[in-house]
Structures are given as structure tokens and as C-alpha cells.
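Have a look below at one chain only, the form predicted on its own, in C-alpha cells format.
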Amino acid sequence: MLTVYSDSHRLQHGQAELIDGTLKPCFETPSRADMVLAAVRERELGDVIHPSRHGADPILRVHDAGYVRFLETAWPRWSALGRDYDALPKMWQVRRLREAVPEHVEGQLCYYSMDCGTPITAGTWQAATAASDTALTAADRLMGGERAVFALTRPPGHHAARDYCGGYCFFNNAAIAAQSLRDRGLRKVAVLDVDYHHGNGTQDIFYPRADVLFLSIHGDPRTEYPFFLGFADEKGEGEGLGYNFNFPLPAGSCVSTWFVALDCALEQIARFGAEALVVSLGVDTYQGDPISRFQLDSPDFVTLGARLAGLKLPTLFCLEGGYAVEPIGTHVVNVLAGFEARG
């Protein structure tokens, strides 16, 4: 299987990040895909290729121009203060404040950002728009007759709504992908996630819309980051109703639990007739995940692999989470083997 990857990724190093009340480093670091990219290597998984440059074109196409604007100008604004730290929000617009957009790099922070867990840092554009070119390489490839293909996304991108960061993550590379595929003439695509937390960056710029199946297996939202996004009951809206699908999972769900919602929503994407399928790869589903409570070991991303190659659709991967560092790249690659291995 092909890889796509950028060293780029290392240009966003965040210090800190608030967790139980204190600055904590952040789990989300250069290591978790250093690791993966070995992994790829050690197991002579396939060629790995850089990503080319798309410009911001395919970025516009499902995020908020205000908000892209904005990302590409924090940095330079913020450290023009005097701030040589990484840009946090202090605030949020919440319940009945001004949906107004401010002046001031500060309050554009917390006007643009979902919580204090995504720094931005002096590297956080050139990271993010890499990330984006590694998943519209990708896409490139699988138009172009691959059968798979890997796109090794850091920063993550599935917390990315159209227009707020949050969770790691600043453009969404699964959503940025599944539209450049819709855009080159796929008629369907479906996105998977199977990250432990909610992709309610995707949801969100895909509920409207019949034309982008999402699905999503989760902690339960009301226990499990990000609480607000990911109730079953959320199916989509206007001609996007019946086209979203979330499969919250209670806290310490079994591996069995796991793949009775996965085959649920592989017969979703089946029914749907997806022409292509983007899999927002997230393996914190494993038990010895630091910030996450499912039970996933290691052998079974091989047979989630293999469950995902048994759909025979051209299927675009982008890394999302999994911080348990020293077997990510394991685990990653797993699921990879264990698709191609379906055949």
C-alpha cells in the first residue's frame, strides 16, 4: 500500500495543553507519526511518496474562509504581541454572546477554537496545509487507479469542523479528501470513523448532505470528549437526513461490542453505494490508550483491516488519534497489512 507523508508535521509541537484543570504536554506529538512512518518502513508496507502541493483551493471547499484566513494569520499576529508561547483561548462564545466574529487575534482564538487542547504554535499553518496535501496526494492516487492508500495526516483532522479547531486537530484531512474525490466525479463516498472519539468536525461539514454518508463509532458523548456531538439521534438534516450515522459505545465497551457496530455501519455504507470510502484511522481504541476506555488489542486492527477491505472500494486512510506512542505505529499498520491482506 502506498504512503503519503510529510516531515512537515513536525513543524506543529505543541507545549501544553489544559487537561483536569492544569497545563499538561500535549499527548498529540511529532512522535505518534515518527513512529507510524517506521512502522510503514520496518514492515515494507509499500512505497512512501510526499504530498504535492494543492494550494488552498481544496481547503475553501469545506472550510469557512474567515476561519482558513484566520489559521494562516494567528501565528504572526499573536507572536507580533510580544507572545513567544503557544496561542490558547481563554474564552469561548457560548449561550447568548454575540456570534461576532472579533477584531483582536485573541478573541479570534476564542471565536475559532473548540477548546484549549489544539496550541496554535509558530508551525501550525505549514503543518496543517501539509497535512492537507498529504490526504489530496492521496486522493490524487486513488483516482488515479490505486486500491488504497495511506495518508499519514498530522496534525489530525477529524475535530476540524468548517469553521473551529479543536481536539488536535485545524483542517479536516478526511473531509478535504472525501470532497476532492466528490469534486473529481465520484458520485458517493462514505467517511468512517473509528477513532474513539467523535468526529464532530466531520459530522458537521457533511449533515446537510446526501451526497457523503459519515459514520461513527465512539465513546458515548456523555461520558467521552467531546460531549456535545456524537448522540445516535443525530441523523442529519434536510437533504442530509438518514445520512449520519453515530454509534456511541459506552466507556470499557469489549472488542466484541466494537464489531457488532462496525458491521452495522459497513451494512450502512453497502446500502448507501459508496463509490469510495475515507477512513478516519484513529487507534485509540486500544486498551492501553492513555486518554481513551475502549478494549482493541493489537491483533484486532488486523481483522478491522480486513473487515474494511471486505467492502472492495478504493479506500483512502487518514490518521487521526492513538496516544499510547510506542505501539502506534503497530497498530496503524495493522489495520493496513490486514486490509491488504483481504485482497
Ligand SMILES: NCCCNCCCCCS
Contents of the next structure:
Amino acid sequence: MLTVYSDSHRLQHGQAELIDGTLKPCFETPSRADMVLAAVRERELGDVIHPSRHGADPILRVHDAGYVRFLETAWPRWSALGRDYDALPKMWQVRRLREAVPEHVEGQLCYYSMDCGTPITAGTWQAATAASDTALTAADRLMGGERAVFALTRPPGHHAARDYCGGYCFFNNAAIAAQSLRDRGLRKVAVLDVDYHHGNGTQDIFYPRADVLFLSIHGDPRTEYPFFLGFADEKGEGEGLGYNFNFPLPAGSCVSTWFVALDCALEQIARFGAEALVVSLGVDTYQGDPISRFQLDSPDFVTLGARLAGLKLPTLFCLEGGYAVEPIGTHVVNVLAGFEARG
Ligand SMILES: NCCCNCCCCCS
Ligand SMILES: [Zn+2]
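One more: the block was the form predicted on its own; return the form predicted in complex with the ligand.
Time for the whole complex; same chain goes first.
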């Protein structure tokens, strides 16, 4: 399986995130991608290529122009305040506060963010655009005839919505890839999010649409991040009603429960008649993940890959979460190798 990878991911290296009430070193680190790339090479998964540049247009097919402009200008405006440390919001535009987009960079940082765990740094813009190019290059290769392609994307993307960042995500790489497949002629694309956390950003982007089916299996938002989206009654809106499927599972759910949800999701994808599948591949479903609470173990990721291959669809994998850094490479490549072995 071909892998698309860019060293520019290293430019996103936040110092700290506010998690569970305290500032802690970021869980989303460059070493995550290093470990995955090492495993791709060690297991001889296939060629590794660098992304080609695609510019802003494919990003703007998915994200709000004001939000993209904010991300592009945030760091120079923040550092012009005399701040040489990461940018994090200090409040949010909550109920009955004005909805107008603030002028000042601090106000925009609050307006265009969902949480306090996604630091904007000097290299964020370059890293995030490279991740988007990585996903787009994978889409190019899938349309060029590859059966499956792995976009080794970092920073991840599935929490990034049309007009806000969060959950370590800035551009929604999987959504940008899915839109690119649509723009290149596929009529029906499915996006399946198997990360521990609900893909609120991807749901937000495709919620009113019937041409992209979104499905997510995740920790129940009643107790898990992102708390405010990911409930089973969210089924889409307007033309998109019936094209959004959430499978929230209680924290601590066992592996067999997880695979029952997966089989339900795969059945919906087959029923939809998808012509391609984009997988938001987070492996924070691992039992040893430091910020997540499912029970999957290493062999289960092989099973996951084999089940996905059973759809017999051109498949684009986008790396999302997974914060147990030591085994992340094994788990990610287990999915990809399991997919390939199923043939
Ligand atoms: N107590 C857990 C707080 C989680 N904070 C953000 C998690 C982002 C996951 C990205 S896949
Ligand atoms: Zn996650």
C-alpha cells in the first residue's frame, strides 16, 4: 500500500494543552508520525511518497474562508503582540454572546476554536497545509487507480469543522480528501471514523449532504470529548437526513461490542452504494491509550483492516488520533496490513 508523508508535520509541535484542568505537555507530538513512518518502512508496507502542493482551493471547498484566513494570519498577529509562546484561546463565544467575528486576533482565536488543547504555533499553518496536501495527494493516487492509499497526516483533522479548530485538528484532511474525490467525479463517498473520539468536524461539514455518508464509532459524548456532538439521534439534516450515523459506545466497552458497531457501519456503507471509502484512522481505541477508554488490542487492528477490505472499495486512510506513542506504528500498520492481506 502506498503511503503519502511530509516531514512538514514536524512544524506542528505544541508545548502544552489544557486537559482535565491542568496545562500538560501536548499528547499530539511529532514522535507519533515518526513511529508510524518507521513501522511503515519496517513492515515494508509499500512506497512512501511526498505530497504535491494543491493550494488553498481544495481547502476552501470544505472550510470557511474567514477561518482559513485566520489560520494563515494567526501566528504573525499573535507574535506581533510580543508573544513568542503558543497561542491558546482564553474564552469561548457561548450562548447569548455576540456572534460577530471579532477583529482582534485574541477574539478570533476564541471564535475559531473549540477547545484549549490545540495550540497555534509558528509552524501550524505550514504543517496543516502539508497535511491537507498529503490527503489530497492520496486522493489523486486513488483516482489514478490505487486500490488503497495511506495518508500519514499530522496534525490530524477529524475534529476540525467548517469554521473552527480543536482536538489537535486544523484542516479536516479526511473531509478535504472526500470532497476532492467528489470533485473528481465520484458520486457517492463514505467517510468512516474509527477514532475513539467522535468526528464532530467531519459530521459538521457533511451534515446537510446526501452525497457523502458520514459514520462514526466513538466514546459516548455523554461522558467523552467532544461532549456536544456524536449522539445517535444525529442523522443529518435537509437533503442529508439519513446520511449521518453515530455509534456512541459507553467508555470501557468491550472489543466485541466495538466490532458489532463496526459491522453495522459497514452494512450502511454497502447499502449507500459508496464508490470510495475514506477512513479516519484513529488508533486511540487501544486499551493502553492515555486519554481514551476502549479496549482494542494489537490483533484487533488487523481484524479491523480485514473487515474494511471486505467492502471491496477504493480506500483512503487518513491518520487521526492515537496517543500511546510506543505502539502507534504497530497498530496503524496492523490495520493497513490487515486490509491488504484480505486482498
Ligand atoms: N480528558 C480528555 C480530553 C481530550 N482532549 C482532546 C482530545 C482530542 C482527541 C483527538 S483524536
Ligand atoms: Zn481521538
